[in-house]
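What follows is a single chain, given as structure tokens, in the form predicted on its own.
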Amino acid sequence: MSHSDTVPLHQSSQSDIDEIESLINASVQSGPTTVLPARPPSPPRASIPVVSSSPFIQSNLPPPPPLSSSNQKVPSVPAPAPPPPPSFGASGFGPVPNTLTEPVWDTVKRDLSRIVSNLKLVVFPNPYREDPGKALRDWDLWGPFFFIVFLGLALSWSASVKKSEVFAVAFALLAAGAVILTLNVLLLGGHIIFFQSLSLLGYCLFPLVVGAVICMLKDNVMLKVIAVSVTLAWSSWAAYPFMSSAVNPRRKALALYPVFLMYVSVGFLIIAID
């Protein structure tokens, strides 16, 4: 190593080495009767070497081309497509289902298990009697539709005579009973929707239905008032809650009454037809 690799000492080191020689210096010329021991001489000290290559191992990889701007393409990536939005069914969730391309069986077992579920709201006692928003939330019209046919011809079955006239009576009367009925409703500032009110009062007919069949296979006039009095009762109980909620309490009467009479009505053709 050469002296131009090495680093010079410190100042303040030099400054100590150099007051020592002095001091040492001066205690030889005060005389020979005091005479110090000689302080060995400190040890030289080691020189930092510098190093002017760089302090990271070289590597044996060739160095990696240059980038050319014109050979060198960047592959463009295409952009994510936008999701698309929720859609919603007609229950508030889910998709929309597709009902003009399903079969027709299909179809079918959906309306009828809408009805079966309707059916059981309205007639039958569930938490949800008390609000007929909650009730009927999917009304529909199959149901009463297919009961107000079905007691026509349950009536017209049971006729000896006109069957034709029977049935359209009844009909006429059950259809135009329904919609005045509604009608009445909305006068009287009840808050529930014209086709919903239809399918609640439609729905009510089906113990009535009931009651008419039981009528129409046993021809006994005791049977036919027992059987007419209880699904009138019953028929009047499923409607109730509906009518009575849907107006204000100080004109309840006057929502229930109609109904009740219609029911009525129906329930004396079931029994004076022979």
Given for the second form:
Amino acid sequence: MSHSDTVPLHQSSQSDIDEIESLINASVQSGPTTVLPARPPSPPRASIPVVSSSPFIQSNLPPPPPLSSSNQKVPSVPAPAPPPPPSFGASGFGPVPNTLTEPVWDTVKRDLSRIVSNLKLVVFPNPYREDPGKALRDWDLWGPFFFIVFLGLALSWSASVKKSEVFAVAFALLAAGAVILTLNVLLLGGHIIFFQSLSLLGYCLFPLVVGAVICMLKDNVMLKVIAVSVTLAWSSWAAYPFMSSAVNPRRKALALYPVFLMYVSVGFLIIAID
Amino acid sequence: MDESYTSLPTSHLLGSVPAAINEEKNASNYEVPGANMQIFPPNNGGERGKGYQTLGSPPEGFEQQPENGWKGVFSISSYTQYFNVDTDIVLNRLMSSLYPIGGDFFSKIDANPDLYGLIWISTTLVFVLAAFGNCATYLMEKHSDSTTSWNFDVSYVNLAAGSVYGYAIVVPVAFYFLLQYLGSNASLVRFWCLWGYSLSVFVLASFLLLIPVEFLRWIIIILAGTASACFVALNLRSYTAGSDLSLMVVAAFFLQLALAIFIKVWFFP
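Given the form predicted on its own above, what does the protein look like in the form predicted together with its partner chain?
Every component of the complex follows; first up is the chain already shown.
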């Protein structure tokens, strides 16, 4: 029994497990399973319950350990890409889960709503901001990717010469910068999850994207300086609690200064591109 | 001496060995960070503390860090030993790098050289050179021909990155190998630390180099270059402490001056 490593599950993964269980029940139509009619409904959501259904699975279905391990993978990898994760447990039995056959628009809508909800959590004031563990538990990398590419495109569009070089510099600066900032925190002895931090730094770019769009549309230098300063302060404010809580308080400034440096350099790039 | 402390059950703490080294030096308040190093690992020793457990005798010799938690090139915990600094320590080292006459930088960093200064001071310098170089070029052209318009040359970023990172990484490696070849013991991490902190003067000088007066710019860069070069040369001399290596010291001095001239000519014409 694997009760020693039971973890409370995320809501969506719990529903995935229930979905798969119902599919198992639906696909077991004939065969020597005898316990099926007497099977109780799913136990309360305190632990990974797939183990409890193992007595009647073993005869004619793929063995439970891959199933339980694949279900255990679901909470820790929340939807890395539009082809959704639960499909890899589905090949052995019955009809596939809905997320593989759903319309593309549903997938895109789901990812977009996740991007919007993460954005609201990270960039806008909300009561969960001070708790990094709760704030971005459902991180994803699509949002940061869109923001970085869009910022590069906006800068490239605003430039009059060397457009491709501007895009390359902006993209490299932001992508490499996010990785290096995360490594910096890890090297200083901080505690963060690598991809969660990448996701966070990418989402904190959103104000600068807004600033870049404003600067792209209006060419007045004073307006550019004001817009970039305001959005820069907003980005720094958004990134501050996550970065500062990740390291020892005596090293807080050492972890925050590179973040500030990166945002200032991106802000300067936005102002300076003519 | 190595075996006596590796057998201690508390060898994951730095113990008394670095403190003993610090007591031989002049008692500055830098002792306090040394004391902090004893209590810091248990606070943070959950996962990163693995790096502090000694794996037998260190391969680089005793004057290096006493324990060497090297877990391979691709493991982060093997590099955390080079980032074991607090904010006040980094600021202290920065301040001391601005005083060219001192010669005691190596004694300050001996127990705990850090690569944080190298990486982030050189990155700051890259950004400052690219940004202020563009501003200064524009101001200079405006000074002579008031019809020029602002033009951001993004190749300044590439040039600044290539030159600053190249200089800060390659020159200490060259000196390290040269000193090893000539028989004297050298420590690459300490050299990187020294050259990294020596670049901080240029960051400050770049702010002043915005002034579009050519004569003033030359004065500023000569002063900054000399200060930085003196810092490097004097510390190198006190480190090698042998008279037959004075050619190295002079070479380091002139290399730093050459970097200063290059910065002036390319970024602040």
